[in-house]
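To begin, one chain is listed below as structure tokens, in the form predicted alone.
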Amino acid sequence: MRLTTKGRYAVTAMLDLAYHSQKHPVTLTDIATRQTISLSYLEQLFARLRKAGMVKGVRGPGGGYTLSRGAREINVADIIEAVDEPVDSTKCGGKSNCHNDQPCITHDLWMGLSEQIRAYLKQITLGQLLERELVSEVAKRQAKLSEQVIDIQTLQERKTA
């Protein structure tokens, strides 16, 4: 199975949002800094996630994004599908035209694998991931590192001003 950057980044960004938006909305700039994902790429992903009803924007000072429903109600498969990333292990994209416009000899094998992967990812919610100790440890470490990056950038801006 091929899960592209789009699907991985969407899940990563949503988990970051779920962790950090428990007290207040989170900006895409903050997510981009913590996860080292391009801000413009995040904007594209969040447009799709917003359209799918997974996140909502909060305008004004202190604004940003929050989850549109509880973290236990959002599963990983839905996040991946919301950004138009198919969970598919077949060569033909599930169209059954992999060999001379017909299913190839291993088509059913790869379709079965795709279904297993999709079922597995459907069982895992952001809430379950948040309960994992490693997720909390990594999120805290990333937050601390991003604060240091921002502090360094601020110092550099003051020197050049």
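Not measured: the values here are computed from a predicted model. Positions refer to the first chain, counted from 1. The term rigid core refers to the maximal set of C-alpha atoms that superpose within 1.5 Å between the two forms. What changes on going to the form predicted together with the DNA:
- Comparing the forms between these two forms, the C-alpha position of residue 112 differs by 2 angstroms or more, with the core used for superposition.
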Contents of the next structure:
There are 2 protein chains.
Amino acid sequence: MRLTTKGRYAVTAMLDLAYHSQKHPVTLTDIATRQTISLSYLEQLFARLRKAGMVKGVRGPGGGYTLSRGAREINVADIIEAVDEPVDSTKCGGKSNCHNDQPCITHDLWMGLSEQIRAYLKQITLGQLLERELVSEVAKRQAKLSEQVIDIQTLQERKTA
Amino acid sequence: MRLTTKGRYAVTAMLDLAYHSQKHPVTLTDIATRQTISLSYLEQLFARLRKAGMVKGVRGPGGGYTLSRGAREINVADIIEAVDEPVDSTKCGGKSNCHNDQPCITHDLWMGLSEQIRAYLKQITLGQLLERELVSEVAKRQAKLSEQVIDIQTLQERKTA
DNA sequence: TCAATACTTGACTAAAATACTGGGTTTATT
DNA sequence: AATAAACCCAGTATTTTAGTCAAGTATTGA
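Any chance you could show the form predicted together with the DNA after that form predicted alone?
Complete assembly follows, chain above in first position.
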């Protein structure tokens, strides 16, 4: 899970879209001027968001983009993953030479942390952000999270086994 | 708060250091070979980490780097912020033209989210990662977090006031 | 002292990602 | 038909990443 300006652009644009596309589709030109993002860059981002099934394009005059689901069904992690290139970050992936090795331990530690962040962003939806329920909503789900979350200790034990 | 490969390198290297520098200082050459990171790149990263006061360099034969504090006193957010360029991400900063404006609302929404992530990573220390207490430790602090966390609603109200 | 060790600094560079420009084509509305 | 919009590419400037190279400086052990 990376967190770059690209992801920020995507989330910002999706927030703008969610906010304005209640009745009519919203054109990328509108979002571009409101959020001061270049139109063509938005086109690139929305091409990916469309492929990921998060937005629907409506062609022709009066067209634009709408969310393909409710704002409450779209979470931040999915938006970021849709526009970001999938990062391998494995560096040892399936290689057998990296076995019970030091690099792999710290690698697993990072992976576990990264997974935590992803799980965290997965709980936060556009709807929550717009409705400003973020704090309470997230707080409510934290108990659940601590059980769902990837168990690093298990990962470690698999490695040394 | 960005989350890039650069930050990952830094955290990985710091984990390696925390793990190995219990008795003697650890040379960057050792970390470089263990974690397969180029020595000179590590030098760049550790120059920043040293300036941030997170590590101490020990010169001369038998020298190397050690943590300047206990592993439990060093959190992941600080490591990442030490090596990453400070991202402005304001885009409207102190400009008065961005007042009660649409861009600023979504901007604030993103800032609030970003702050949440930072607060989250701030709770996670090298010590926890090494001791594999991550899941339970974090779970314990979640109740506190929900109160400390930045209140987006307040931010919004300041804006429209 | 002297030499080995290791940190420090800076300039430079290749590669990748980011952000953007500009040209189109297609589709649907009026 | 004219227009407004999505959609599609090819290219490109900028920035960041990750690394190389080279010439230092400081410290310690023998």
